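Let's start with one chain on its own, the form predicted alone, as structure tokens.
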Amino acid sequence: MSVAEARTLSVRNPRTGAVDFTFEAASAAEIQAKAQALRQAQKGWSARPLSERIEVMRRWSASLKRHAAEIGAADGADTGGCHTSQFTAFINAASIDGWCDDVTDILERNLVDGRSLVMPEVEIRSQLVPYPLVGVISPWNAPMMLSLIDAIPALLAGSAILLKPSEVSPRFVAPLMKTVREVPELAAVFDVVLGDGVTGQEVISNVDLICFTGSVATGRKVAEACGRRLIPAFLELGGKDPVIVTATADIDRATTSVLRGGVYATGQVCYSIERVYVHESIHDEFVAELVRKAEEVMLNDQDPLNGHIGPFIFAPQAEIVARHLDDAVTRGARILTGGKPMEIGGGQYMRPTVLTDVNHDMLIMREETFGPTLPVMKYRDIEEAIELANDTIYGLNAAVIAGSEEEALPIAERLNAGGVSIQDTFLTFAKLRKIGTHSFGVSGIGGSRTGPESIMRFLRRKALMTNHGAPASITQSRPADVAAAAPSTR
């Protein structure tokens, strides 16, 4: 299908299963026109002093806070009532404010001004030049937050943004763009195109750099398309995050941490806990307590603002989860609580599901499930636990819960993951601008999207070299002079 064709796309309501939202996919001409306009406006945006860009971004933060309720309602309609939706405006406003506080020092630390180490008469100064147009292709889970996590530092770096959100969850765009239009300087360099994968391909054809969050399969296609154009691609892809619970762990603490880490947002989070390894000496007690706590979790099918977890945002994801459960049971796993997704009022819901007697022959221990499942596997010793945790193609995040931090830390240091939560799970948000991390395996490529250096993804560093001495003359040097001066090798 050509992106030039007029196309109306339908959006399913995750709570009712009904199509209650439609939109026109952007045409190739529209995408090209927006890209050209953004490029033109970016020249003035990047020429502004950093202090002025900061002031513009702070006004945007204030606008997000003013429209927080409307944004939360729209994002909540996209996700079926995820907790994160209700405070997503404040999450993004806090991100803007934090970057505004930090960005001046971060960029100054990345500037160079001094003499050359090998040619002392040469002075070297650096210049940071932003990529003109950054394309952001964001996923259907946490739709607004994951649309802006890369866009915010890119804007402060001086780039313009062309955003293509997921066609599964586009309702947040209208209130988001209302806040953007309240800040005219920002509106000139931030725009959105709606559409599907075909639209995303056209976005890649019109930008200078891509940030993509999504599945490994789609990430490969994005990387290949960027490779053909020789433009940078920063990809955060899937995960199959493990947690190791040692024999000395406090079972109450461990089960509380693991349950939230596995079922928050119905398990539709890239850093959800998807594999649980528990020492054999506490396995049965751990499982019994995990089951008890899982059965206290309430669905929000009656009211999106009540209950603990909502429906599957993307209906086909429920089918993947069901297939993983069927495969596990067929291969000998036991479901102790919960079960497969079920339809309630047209939406696909699923209770927290705890499984035992699992092994690495099962899909639920090898492929990304992206649902509220907690497969628990016992291990004999720490060496086996580490081997099992690292037995994966993924490497996004992991966790270790032990009797003490001193016991947990050496284990965490041996896990192949970009971030490891210790004595808890789900701590990924804690690192944000504090530390940059890299994914292991197929969980992503490119520079870190967290940490102070994450803004450097959007900047190219130039070296400006000034010779304060006499220039070298080609007529005063001959190959024979060099040969005569060379030390003898005999």
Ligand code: NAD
Given for the second form:
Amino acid sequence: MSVAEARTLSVRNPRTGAVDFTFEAASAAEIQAKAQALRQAQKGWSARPLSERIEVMRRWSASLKRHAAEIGAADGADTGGCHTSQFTAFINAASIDGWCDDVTDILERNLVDGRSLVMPEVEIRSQLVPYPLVGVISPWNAPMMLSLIDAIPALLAGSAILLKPSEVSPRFVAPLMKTVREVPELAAVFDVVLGDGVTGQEVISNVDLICFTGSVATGRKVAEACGRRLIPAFLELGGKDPVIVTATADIDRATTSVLRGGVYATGQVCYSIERVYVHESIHDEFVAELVRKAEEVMLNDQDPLNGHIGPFIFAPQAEIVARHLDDAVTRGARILTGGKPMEIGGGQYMRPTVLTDVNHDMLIMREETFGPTLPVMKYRDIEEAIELANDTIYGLNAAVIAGSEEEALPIAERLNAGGVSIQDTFLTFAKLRKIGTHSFGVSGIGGSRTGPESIMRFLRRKALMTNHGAPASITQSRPADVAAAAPSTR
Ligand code: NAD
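What's the form predicted in complex with this ligand like, now that we've got the form predicted alone?
Complete assembly follows, chain above in first position.
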């Protein structure tokens, strides 16, 4: 398939299964033209004082809030109407506002000014120079939030953005671009191309840096393409997040947090809890309570806003989840509640599903499932629990729930993951703008998207060095002069 061809792509509605949305995938010429226009506009954007970029971004935030209902409806149509859709505009507006509050101090902290340590006559100043055009390639889960999470700091850094959202969930783009057009200075440096993986590859050919969120398999292709062009690639990929529940944990607290962490948004969250390790002494009581609570969860099949979890956004995901469950049952797992995906009104739904008698030979304990499944495995001692939790190729997030924070903390410190929730699950959002973290294993590469330093991904630091002394002469300087100028090692 060539990107040069005009292609019409069809989009399935996750609630009805009907194809009720189509769009034209961007051609190579369109992508190149947009990239060129963005590059041109970026020069003026980055030349503006930061205070002006902040003022523009604040107007965008206000525009997002004005269009919150429309954005919520489109995001709901893309995703099947889970609750988060209704907050989408506000979540993104809050991200913009927070960055606008913090960015001046963050960038100032990253400027270096002063005398050289090794050549005291040399004064050093630093300059932060944005990558001109940042490409953002985003997935179908939380489509708008994951399209803007990197774009917001990149814009404040002075870059322009070319966004390529998922072909599975493109409905949010029209209301999003309405908000962008209300802020003309922003509209010059933020544009979108619709399309699939072929389009994504063409975007990579036209930008200076890529922020990609998606699966490990696609992440590899993106990294290869960026490697060929020698442009930076920041990859946020899949996970298989574990939780360890110790013998002293409060069962009520542990089951409430494990259930939410596993089934929120039908498990279609990169940092969903996908493996549960429970001490053998409380295993049966924990499982009984988890099953009881899981059975209280309601599907939203009758009304998108009434119910706790929605349909699968991407129908093939339901097949992956069913395959993992079949594999587990064939290998001896027992499903205690829930079961396979089922079709309701054309949508693919699934009840929270709790399994026991699982082990690490099963796909459900090894590969990303991305569904509302909670496989629970017993452990004998904490060394075994840590070994099991770390027995994975992934390392996005993890969680520990114990009788006290003092007990949980040393366990958390030994888990290979970029973030560990303690005494709860799903605390990943707490990191935003506060602390940058790294993914372990195949869950991602590149600098963090969460901490204050995440904006530095979009800035190249340049050193401006002035010699206030006499220039060194090639004919008069001797080795002894160099030795005298060198810093003491004593
Ligand atoms: P995906 O990898 O199938 O697609 C992601 C994006 O890449 C889409 O826009 C797609 O069109 C594009 N794409 C596909 N092939 C491409 C190619 N060859 N070159 C360039 N672009 C290409 O992912 P998905 O199924 O949309 O999303 C679900 C995955 O995303 C899960 O694995 C989930 O864990 C992961 N995810 C990770 C995070 C994180 O922050 N770590 C967050 C959300 C989702």
